[in-house]
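A single chain comes next, written as structure tokens; it is the form predicted on its own.
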Amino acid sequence: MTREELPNLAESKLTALVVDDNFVNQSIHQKLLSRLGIQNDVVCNGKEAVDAHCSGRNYDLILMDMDMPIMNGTQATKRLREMGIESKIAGVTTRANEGEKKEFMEAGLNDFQEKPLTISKLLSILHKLDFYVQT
């Protein structure tokens, strides 16, 4: 997909939170979101994601890694849902064990994608979660 073919979602004012402890993944996810015009922030673990919401931040989309120190993605997703956070949460992880994936989904995910995240996978997430429905 060329840059000209990518949708620009800047006018939609969508916001996203990248939750990942790996700097390379953080950078990739940020760049993909930015290419689509989606404003985004980054935190390094689930506790920081929960803290961001406790301090009043709200996001339309959360890209949540599963394996992180301090508070993993499953724990953070459960906690955010217990807090009443209605953001769309997409699990993005390298671990595809069916049992772990099921537990992660049951924690409150809206979607799940395996890393590495690509522009196609991100667009798939946005389509599934009704952020971007035009093809």
Given for the second form:
Amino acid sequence: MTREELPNLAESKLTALVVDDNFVNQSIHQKLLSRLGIQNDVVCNGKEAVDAHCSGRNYDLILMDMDMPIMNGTQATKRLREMGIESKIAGVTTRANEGEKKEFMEAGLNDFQEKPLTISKLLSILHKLDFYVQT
Amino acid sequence: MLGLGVDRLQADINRLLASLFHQGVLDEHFLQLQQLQDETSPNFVYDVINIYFDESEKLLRNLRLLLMDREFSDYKKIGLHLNQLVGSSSSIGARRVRNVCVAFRSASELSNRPGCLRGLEVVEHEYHYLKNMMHELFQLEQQRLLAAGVRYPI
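Would you mind generating the form predicted in complex with its partner chain now that we have the form predicted on its own?
What follows is the whole complex; the chain from before opens it.
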């Protein structure tokens, strides 16, 4: 897919939160989102994601890593849903066995993708969660 | 004449990249990294690769410290460090580093200390090879940019 073919979602003013303890993945995920015109913030673990929401911040989409220190993605997703956060949450992880994936999904995910995240995987998430906009 | 310098350097860059892909050192995720570089972040590849180097060296140092400890038994910690290395290596397209990390992780899951020590040596070897190749690539890129910047007015 060429750069010109990438849909620009700037018109929709979507916002996203990247939740990942890996700085390489943070950079790449933020860039992928920015390339699609999605404003985004980043935090390093599930607790920071919960704290961000407790302080009043809200996002259309959360890209949630599974394995993180302090509070992992499964715990954070559960907590956010308990708080009544209705943002779309997509789990992203390098590896997960079926049991771990099931537990992560049941915590309240709307979608799940294996890392590395690519433009097409991100578009798939957006499309599945009805964020995709035809240009 | 100066244009030939730029062309020669670009050919060198292409040759180096082709070799790294052929050897399996890099995969298509490195191409994505290059595709994400644009006018808003013209040094994106360089910046992300340097973050990868910084983080990887911390993780490799920690792995060595853990395994050198005679009373070491925390294989779970080894696994956590390796998950990080596998994840970031996959994301930047460092296929061979990723694969040897996966093999190392298998040894840690079996609590196999000699296997872990061997695994660490292999990972360190592959990592340093990748780092040297990336430095060579960045040097060529820098030379190409400098050569392209030196132009006589038409």
